[in-house]
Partner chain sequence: MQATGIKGTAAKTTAAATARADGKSETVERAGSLDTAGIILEDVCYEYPGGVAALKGISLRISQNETVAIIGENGAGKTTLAKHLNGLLKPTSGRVFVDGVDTRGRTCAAMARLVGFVFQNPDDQLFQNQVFKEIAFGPRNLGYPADKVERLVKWAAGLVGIEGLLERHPFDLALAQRKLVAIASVVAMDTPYVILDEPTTGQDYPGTQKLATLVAKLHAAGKTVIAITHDMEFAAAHFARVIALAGGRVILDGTPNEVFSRPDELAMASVEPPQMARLGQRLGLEECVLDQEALLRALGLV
Amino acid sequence: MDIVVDSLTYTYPGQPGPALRDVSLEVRSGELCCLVGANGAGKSTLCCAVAGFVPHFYRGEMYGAVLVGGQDTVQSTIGELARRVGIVFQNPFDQITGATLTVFAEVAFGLENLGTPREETVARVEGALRRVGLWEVRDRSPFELSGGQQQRLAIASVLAMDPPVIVLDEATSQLDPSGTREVWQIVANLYESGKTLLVAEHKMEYVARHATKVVLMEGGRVVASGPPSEVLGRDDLEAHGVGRPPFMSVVRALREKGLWDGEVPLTLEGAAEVLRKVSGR
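Let me see this chain alone, in the form predicted alone.
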């Protein structure tokens, strides 16, 4: 399911200026598009616009359009959008309803609110929990889980709803390296299953490895959009508040010194291979 953002400008209530300024963007069905940029660049606001929280929940002043699967988010209700777009936020603790006693019940909460038949609900919840590796803790309280497990629980709650579009807004920002790897493995699996993914992320090594498209934002605007090698290879990337993965910086330095004339790899493994070739080993 495609996402099309057309000349979107949005201002939060009571704010002197727009958080998004004339943003246009297309994410094709089945793409894994990563939003990168410094804090305040507009990434979270754009994620909320795609999920319909902007303007339905936050209100404010909005111009332009956001289409998900051809449907205008402004003309759709939050309930309708929930069937098309699932969103996972930064803080996993904030996404737990507090209305359930077990992990299983937490994942079932959304489906029950939609009136999904019991047999289907049970099957969907089991599938989602197994997919994120939480089936064995299904009877535990959500508040007994680690931060990484709680974030996987939030993802499972979205997966159970089975929306074609999934948005992750800095979903790894409060996780340790182990938790980050767990979440990105799930993201990679979702991409392989054909989901359309919009991911705001600061950890560039994962963006470089997994994204099919990268959108660089600054000051509420889109500065650049394209393949990871193109956007993360920009000479002015740091000037826009984004640091490229260290291994990319190392290979770029080798190119500047004339020691390497090939492409800059997007993975640590690729950079290690370049270093082996340069060193003659």
The other form holds:
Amino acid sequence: MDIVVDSLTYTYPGQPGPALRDVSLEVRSGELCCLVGANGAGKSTLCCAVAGFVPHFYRGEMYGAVLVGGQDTVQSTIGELARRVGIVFQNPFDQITGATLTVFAEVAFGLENLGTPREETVARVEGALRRVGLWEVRDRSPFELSGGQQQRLAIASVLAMDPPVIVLDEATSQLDPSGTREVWQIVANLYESGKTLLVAEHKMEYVARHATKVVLMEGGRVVASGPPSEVLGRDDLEAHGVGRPPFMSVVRALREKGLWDGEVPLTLEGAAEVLRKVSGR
Amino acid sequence: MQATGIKGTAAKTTAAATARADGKSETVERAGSLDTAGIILEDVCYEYPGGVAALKGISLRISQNETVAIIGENGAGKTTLAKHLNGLLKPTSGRVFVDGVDTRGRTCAAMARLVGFVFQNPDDQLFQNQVFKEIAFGPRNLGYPADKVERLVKWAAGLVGIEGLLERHPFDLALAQRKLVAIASVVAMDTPYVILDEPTTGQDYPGTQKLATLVAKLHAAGKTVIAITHDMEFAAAHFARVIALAGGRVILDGTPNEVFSRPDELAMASVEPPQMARLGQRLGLEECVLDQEALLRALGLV
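Switching from the form predicted alone: structure of the form predicted in complex with its partner chain?
What follows is the entire complex, opening with the chain shown before.
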């Protein structure tokens, strides 16, 4: 299911200026598109627009259109959108309903609201909890979990609903390195299974490795979009508030010295390979 | 920089009184002699009510003006350890001394003059309706006069680069900005020890740069900075000492070079060395390299 954002300008209620300015973007079905940029660039607002929270929940003033699977989000209800788009918020505290007493019931919440039969709900909740490694804590209260576990809980509650489009707004921000790796493994598996993914992320090592498309945002606008090698290879990347992965900077340094004229790899292993060739080790 | 009356080991003893609700006052004796200066943990064990043993015998000493990064996976005991440094938690067994003061005999409020603590989640900490008031709350509570409070607020806001947000409501700000407000509100208390629990979490590239500058400036001001972090690039580049925890124990303690040259032990803590070190290890370098220049030099490419 594809996502089309067409000339979207959006202003939150009571705010003097727009959070998004004339944003156009296309994410084809099955793509893994990463949104990068400094805080305040508009990444979260764009995530919310794709999920329909902008404008349905936040209200405000919106021009342009967002289409998910060809359907206009403004014309759809939040309930209809919930079957097509799942969103994992940056802060798991914003996501947890507070209406359930156990991790299991929390993950079942969305399916119950969709009227999913009991047996199917139980099976899907179990599958989602196992996938994020929370099956063992299924009987605990969501609020007894650590920050990282809560973030994985938020992901599980979206996985259980199995929507074709999944949006993750900095979903690894509260996680430790192994938690981040686990979440990106889940994201990579979702990509393999054909989901369309829109992922806002500050950890560029993962963006470089996994994205099929990178969108660089700044001040509510799209500055650049294209394959990761092109966007993360921009000379002015840091000036737009995004740090280049150090392993890419090393290979770029070799290019500047005239020691390497090939591609800049998108993985650490690839960079090690280049260094091995150049140094003759 | 504000004078705290306490500068490194120069001051022999400083007494500070903290008013308590019952009208009594509590005094923190701050013995700054060489033997007792710094934070000393003696075989500290901590068990949470319910029986989870979070710290299993930690002994270490952090000297004044050190910069220390504490690393390790979630659940390793990092935050529990940090909460012992300001008396928020008291050891189940063992002892913690801050400049010679045994934390067991002190309230957290009394320790707050010595040790500032920034929580991981700013929303656990922020409660005022204006950023200025939020940052001013700490120094006001320490009983400082209004002009000193204002000076401290501006200094702290400047250190984390949020001077432009002083009139705003904290909850109108994005999470990463709220985090900077929480950091400034603790920095403004001008304590000799500053503990930051996962300061870079959720920060973008410019935010992380600001925090790196903050660590350097606090260090230059003579303070001891202790940060819990999951960001190994940040730990390697901006701290002189790294302590790795796993399962409630210290498994590595040394300079970034020493700690990040031990990938096998780090794997026990579910930690990967910074990217340059990983590249060097993949290429079979014996020495640990932590930045691009060092890597290229070690490979004979400079």
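What we label the rigid core is the largest C-alpha set whose atoms superpose within 1.5 Å from one form to the other. Residue numbers count along the first chain shown, from 1. Bear in mind that the values here come from a model prediction, so they are computed numbers and not experimental data.
Task: Large Cα move at Gln185 between the two forms, threshold 2 Å, rigid core - done: Superposed on the core, Gln185 moves its C-alpha less than 2 Å between the two forms.
TODO: Please check if Gln71 moves between the two forms, taking a CA shift of 2 Å or more relative to the superposed core as movement.
DONE: Moves: no, less than 2 Å.
Open item on the list: For a quick test of reading the superposition: does Pro163 move by 2 Å or more at the CA between the two forms, rigid core aligned?
Closed with: Moves: no, less than 2 Å.
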